[in-house]
Each structure stands twice: as structure tokens, then as C-alpha cells.
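Quick heads-up: it's one chain on its own, the form predicted alone, in C-alpha cells.
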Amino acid sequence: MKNKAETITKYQLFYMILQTQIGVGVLGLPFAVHQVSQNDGWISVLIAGFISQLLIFIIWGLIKKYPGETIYGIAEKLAGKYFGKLISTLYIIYGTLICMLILDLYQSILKLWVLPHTPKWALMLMMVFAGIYIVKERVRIIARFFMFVTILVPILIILTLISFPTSVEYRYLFPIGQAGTLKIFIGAHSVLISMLGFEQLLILSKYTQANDRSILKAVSLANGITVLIYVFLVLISFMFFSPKEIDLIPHPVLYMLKAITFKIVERIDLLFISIWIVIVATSFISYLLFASKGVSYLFKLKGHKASAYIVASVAFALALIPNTKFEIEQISTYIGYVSYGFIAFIPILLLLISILKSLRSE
């Protein structure tokens, strides 16, 4: 029986997955996908959404066979004690690296747009303190925080709609399919990396007080809304900037907002960034929790409070290493490729092992 203080509802699961998926990559997504898929980037978003939904089905198929377990416990049951611990260690490293990447991307955008003279360590330290402050609490309290700040997501959309110009050029989207099938699929890769977060189901399912179908519906709905938001942002950016312009603008949404001025709020883009920081913090918190739960499981700690301090410290130290924008982009690329192992390869492998074990027992 689950400890009630450690349980979350299906709605809280939905909010946690949604907030994690809409993370730090949302600002640079239109630029990144246009680099590869050109004006067909919105098709790449839809393809990435479809692939992420397939991966959700695979992860759900695995975790529903082991209710009350996280990926750390499942790995040990299916792969044995030593290989299971190895898989758990890899997932902890994965969660820590994502935390590091979020810190680096967050501080680089903040330095570019708001605080150019503030040291990067100071910006990252603020995020680390905020993350630890939330993550050291029980999962239910963390989920309540996610529910509370979800109201900021519609505000971001409204701010983007305010900036929507009256003279958009729909012809920038045509002809559809000009990038070619291969480039559209390669573009889906960069989008899929921005959609990471659904793999949180590998640990959150243990705490969710709902049946298997409700869990699947909650995660699928979060993924569907993420896809819609990303398609919206990509389309609005592609119709506002010409194909040549958008290749020169790394954060097109912020540039659109910067052009808007009101008597009360002069810089809408700064208001947008202020809200975006909270959204980024939720992604950081999710992956900090993900890795912290793994450390506490591996070392049989009573709670994840101590491990949260350890993981956050390691992520902060690693995030200090890259010094240039190019180095951050290189690390982001490597982590993007490595992430397939954790969202696809290992879950598929474990699912196949569980199916084989079930067949043998019959």
C-alpha cells in the first residue's frame, strides 16, 4: 500500500510531465528546427510528438507490469543485481547531465537578455538553491508546486498572442514539403530533445494514485498539449520572420515580444523571461528529483533529501566547465544523442526481458 503522504493524483502527474516537457528549449526551438527542416519545421514538431507518444506507450507498457516500482527497482528485478545497479547508475548520470544542461542553457539566455554582467555561477546558484529547496520535500508537495505554477503556461501563450502581428506572411510556409522527407525527420530529432520530460513517468508512476489507463491518459494529454504549444510557437515564428531572417535569430519569440510596448509594461520580453524562468525551474526540479531518487535507492538512503544536495552540487560543478556558447551547444548535441538510450533503448530492452520472463513462467 502506498504511503498517502507520498502519493500524487493523475492530475498532478499531468502537470508535472507538462511542466517538464515545456522547458528551457522552448525559446530556441523555432530557430533550431528551421536550421534543418526550414519552413517545414512544424511538420517535424508533429513527427516528434508522434514519436514521443510511441515512447510513452513503451514506457507505460514497462511500468504497468511493476506497480509500486521506479525504473531503479525495475532494472534490478529484470537485469539482475549488478546490471540493474549499472542501469540505475546510468540513469542517475543521465538525470544529473540534464540538470547541468538546463543550468547552462538557462544562464546563457539570462546573460544574453537580462543580466549580461552577472557571473554565470551566481545565476546558476540561484537556480540550484531554488531546486534543492523544492526537491528536498515529499513528492506530493513538489507536485502541488507544479500545479500552482502551471497557471504561468497560459500566460506565456497569451503574451505570445499579444505580440502576434497583424501583418503576418502566410506564404512563408509554402510550398509545404520543400525541405524534403529526410531533413524533416532529422529536424524531428532536435524537436524531440526539446520535448524530453515524459520519461519522468519512469519514477512518478510509483507515486501516482490512479489506474494504468488514467496514468497513460494523463501523460499522453501532457504530451499532446506540449506538441500543440510547440507547433503554435513554430508557426507564429515562421510567419513573422522571413526564412532568411529566422536563420539569424536564435530566440524569435523574444524578438517578437521586444517589439511590443505598453504604457504600464515597457518590455514584454522581460516579463516573458521572468515567467519562463519558473518554467525552467520546474524542469530542473524534475530531473533533480529523478537523479536524487536514484541515488537514494542505490545507497539505500531513507529519503532523497541528502541525495538532492549531492546531485545538485555535481550538476552545478559540471555546469561551470563550458565557457563558450559553442561548448554548450556541443554538450547539448551529445546529450541529445545519448538521451535516446534512456528514453528508448533501455526501456525497450527491459520491456522485452519482462515479456520473455512472462512467457517462460507460463
Second form
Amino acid sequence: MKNKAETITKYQLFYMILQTQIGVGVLGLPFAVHQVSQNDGWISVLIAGFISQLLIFIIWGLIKKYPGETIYGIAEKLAGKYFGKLISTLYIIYGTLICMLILDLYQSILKLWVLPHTPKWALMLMMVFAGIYIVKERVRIIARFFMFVTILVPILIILTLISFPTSVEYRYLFPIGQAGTLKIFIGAHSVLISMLGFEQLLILSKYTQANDRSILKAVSLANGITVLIYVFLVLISFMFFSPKEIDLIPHPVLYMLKAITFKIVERIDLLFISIWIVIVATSFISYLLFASKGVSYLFKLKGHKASAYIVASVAFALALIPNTKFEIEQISTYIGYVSYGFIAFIPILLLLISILKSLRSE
Amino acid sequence: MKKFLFGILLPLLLLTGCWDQHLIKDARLVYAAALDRTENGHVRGTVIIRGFVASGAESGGGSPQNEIVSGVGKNMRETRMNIDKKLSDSFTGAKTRVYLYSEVIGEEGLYPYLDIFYREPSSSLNGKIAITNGEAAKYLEIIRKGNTLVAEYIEELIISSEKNSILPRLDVQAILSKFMDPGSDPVLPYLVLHEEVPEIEVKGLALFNDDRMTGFINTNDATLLLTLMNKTNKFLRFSRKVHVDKRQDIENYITIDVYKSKSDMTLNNVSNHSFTVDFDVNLKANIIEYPSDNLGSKKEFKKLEGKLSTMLTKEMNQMIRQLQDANSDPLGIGRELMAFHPKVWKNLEWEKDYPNIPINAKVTVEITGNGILN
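Alternative state: the form predicted together with its partner chain, after the form predicted alone:
Now the complete complex, all chains and molecules, led by this one.
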């Protein structure tokens, strides 16, 4: 079964997880977390990072028992044929919904900042086509693409750094802990949505040619770097905008870059958006692959090319439904809650079942 | 199948640009905008639009020409739409370098006049902003100063004052934070027009309480304020009278060039309802003009240092008094309190209590050099 073109290295795994984690959320994260935990938002990011690390341990604990299987296979092995199929279907729906959410968030930001008159279907269609174009290839090729575009992440950071605002007010961060412990923890929830992506391990472990420990290392490293980048962006935004102001600015990172002009480039925010689109695309591709693999498994299709077309079309059609920004926000909130089922509840459940099973067989 | 898909895809990708194209040939670029209030409370906007007049058939390019257009509306957007009606092509504000607001608007509250810029992604938030003494539109009517067009003239005027530590480095975006921060207030350049010359002068800094202008300080005090805020730029120079008995008056003066300036704010004697603020300012400077000479001895240096220190300390405290009278807190004392003594901040009624806080500044000047002449 181990077709060489269908495998990835541990480095490629790292890039894939990193690129999936950093996604649409980058632009709005400081705003979202500030809504809840005020200027202690950066602590929330750290907490969210810690929680996602715990979840990584759980998912890793589950998948390491079944090398050569994706979550779809594991679910069927552990929960029986029917329940397994049910779980697989749920995961497919989850992947498709996230694809849809990414499309909606991406088009709304692009429409707001750059292309106000372009209809949303055109913007989404471009993303869908680009997504399908890559996802229909084998996993290794997808991974190579991810590896290649990871160079953009440091560029994004450098772009923020060179345009580092001259007047930062570090005192906006004090007193630390002003929001209260409870709010800081609730704030971690809104960060966690932006941290999603590590659950890709549920399918990618099958293709990774590495031992368990290096898989864990790669995923944890990706998670750690994501946390660092997020903390950095949140801190900069918090020091640049005064607390009341940031509550008015849904995309602080972009807004910050908007004021800076170089001799040649007038609007860094547009440059940033162009790079950000690629980073969004990688997240979209990841979830498209995630759902497509599931569809292929359920219907016993060879490869995931045909499924990719189906999943992408469904996601595109769904993404056309919400119209106002409030509807998109609402969907985003719902998916945020639902995602816990897929990154925490089901993996924990399956892990427990597998532990029970192995206990019984002894 | 592949060809079919390609046939759909290619035109789609090519078409996407059509909805959102902005052609520079259809745009009338606004370089400067001046905002006034009419007698019945409406907004009058006056803008400078850059056009090109071909100077000769072969020379190419052509010389830039200013066109001045104004319009009245109930709010900013309506004013802008009314100006647009008078223009051959569409109004484009993405390149605006200078925003001028009349003092009347400043005193009423500036924020409602800025919202339009903060809300639109294509507006230029890195333009300079200034408050004008009297009607703002008059400033643009100068059209050109020597070879420079008025928009550049005002912008360069502000930038050069920034370099000389008279104005803080700021743009439209930077002041939004201060509007929104209860713990600190913005300051903006304050301009005066000499109509007969005509000439525009940087007169000092307009002081604000949130977004309302409440006073102003002259350029001399502005430099002191920037020193206190640690916001000094390339040049920081002080000329002061240190003697009274010289043959010619010019010999009584000294000019120092400060190459290192550091100001520390500390809150002392903090109790539940009161506290004092101390500023400790250290300046390291070189003498760049001193006709009295005789700088050979260490004693002479010490004497000058002492004189300058007391002089600047006194001026600094007078300047702070002016800030408190205007109930303006550009130093961010409120922010310091919120950050490190949040309980005291809650107990105080900042608007009422700020003017009465004991604030004390102490300046220490250290002269380390005297140029190539003793």
C-alpha cells in the first residue's frame, strides 16, 4: 500500500500543520481576543497554545496505535462499522464546513479591504479553483507546495517588523491581569479557533514516514511556532492601538500596516493581504484534503481526486448562503463550538475505547 | 473536458479585475484638504487637486498645476460628494498629504471630522494633520510658495519642524489612539498664516482634551514638551540668555545642541486619592554658539550648566502649568496611573483632578563639548 508518492517526511508534516494552523485568523485574532480578555489577550493566546498542545498529545496517543490508518479507518476499527461510518461522516461535514468558513471569511476581508465591487462568488471561485488544482494531486505534492510557501510566513513577520510602529505604548499592557482569570480563559476559546489545524494529524499520520516521536515533535513544533507568531501579532497590536480603539478595528494587523508608507510601496496592507491569501489558501487546501480523504474512504474511491471536486463544490455552494457579516460571524461562532467535538471529544472518546480494548485483550 | 474547463477558467480569471478597477487617468488626486465650519454649522471642504499642464509638445511631462475646489455639506461625506460634482473625474482621496482643520472645528471636537478617513480602506492615514489659526481654506489659497505647490509646502514645513523637535512625529492614524485613550491626549501642529507675505508659520502645538482643542503652546514650549515626552527628533537645540553684561546683546546668548536627552517619569507619594509626578530630565549637549568664549576651564562649564539647568527647569514647569490649565495630558500621566496604580485611577475623577496634581520637572544639563573653538 505504501506508495512512495503518497508519503511525506516529518519536515513536510511540520510545514503542513504550521500552514494549516496559521490561516484566516491572523488578521482578526488581536481584535477577537481583545473583545473578551482585553489587554491580557496575549495570555489567552499562551493558554490556547497550551490547550492545543494537550489536544495534540491526545490525538497523537490515538493515531500512534494505528500507523497506516487515517481517522476514518481508526473510527471504524474502534467504534464498529456503523458508528465508525457515522463518525467519519461527521468529520467530513466538519472539514467541509471549515472549508466553507474559510471561503466566507476570506472573501469578506478581501471585499472589505481591496475589492469592494467584485461579487463574492468570483472571489470564492478563484480560491476554490486554486484549491482543487492542488488538492487533486498526491499528498506529497501538496506537502511540497506547503513547504514552498512557508517562506511567506517569515516574510509576513518581517513585513510587520520593518513597519514596526514608531510609537508603541507598552503601558497599554498594564496592569497585567486586569481582565480577570475567568475572562482570560474564555478569551482562550476565541484564540483556539485560530489555532485549529493540528487535527490534520488525524489523517496526515498515515502518510508520514517517521517514527511516533518525530511526528509528535514536528506537530508540537508547528504548534509552538504558531503560538509565538500569534503572541507577537497580538502584542504588537495591543501596544499600537489604545484599548478602546482596538475594539473598533476588526483587522488590527492590517490597519496598523495601512499607515506606513515606504518610498516605493504606498500601501503595505495590500502587500500583506496578497501574502495572506496564500496562507489562507493553504488552510483551505488542508481541510479540502481532510474531507476529500474521508469521502474517498466512505465510498471506497481510489485516490481523492473525484472527492476533492465534490467537497469543494459543496463548500462553495454552502459559502454562498451567508450574506451579511453578522451571519458569517454567527456561523463562525457555531463552528467554533462544534470544533471541540472534533478536536477533543471524539479523539478522547476513541482513545478511551482503544485503551479499554487493549486492556481487555490483555 | 480539460479544454472545456480551461475555456471557462481563463475568461473568469481575466474578468475578475473589471469590477474594481481604478484608473489613474479617471482620478483627480487630492493633495491637501482644508475643513471649515460654515455659519450654519455645515462643513466646508476646500481641496487642492493636482493636475498637469503640458508645457511643450516635445518636452514631455509638463508642469504640475494646482486647482482649488470647495464644497459644502452636512457631513464630511456629503461635502466630498458635493466637491466631486464640480470635478471632471472622480474625487480620489488616497493620496492626501495634508489635512488642515480650522481652530473652530478643533474646539468643537475633531473626531467626527476624521471618522470618514478611519473608516475607508483607501484613505491615506499617513498624511499630516494640523490645526489652523483662522479659516483653513485661506491656507490653501496661497496655491504655491516659490516653486513649491502649497500641499508640499505645508507638508515639508511640518516635516522640517518635526526634525527640529518642534512638532512630534505624527500622522492621522497616530492620533486616533490618543483620542480613544482616556489616559493621554494628543497634540497637533498649530499653524498661523501671514496673509500679506503670504507665508505659513508653525506657531506651536494645539493642546487637546480627548478630541477637543483646549489651548496651545508656542514652539519654545513645544520643544520642551517633546523633551519631556522623550519624543525629540534629529535636532534638539536651545538658545538661552546666560549673561546680562556683555558689550553687545548677542554675546549674552548661548546655543546648545542636545545629542542625548532622557526624561523619566515617576509617580511618588501615591496614596488612595493623591500622588505627585516627578520628571527627571537629563540633557547631554555641545555648545554650538557662544561668542563670549573662554570655555577653557572646567569652572566655566559648570557655571553654564548650572544656569541652563535652572532656566530650563523653570520653563519646563511653566509649560507643564499650561498643559494643566488646558486640562490636556499629552505626557500620558493618566496612562501611567492606569497601568501601574489602577486603584488610584479608579478613585480619581481624572477630568477634574488632573489640573491640580503636583507635577514637578527637574532638568539637568551636562555640557560635554564646545566645538573646535574653546
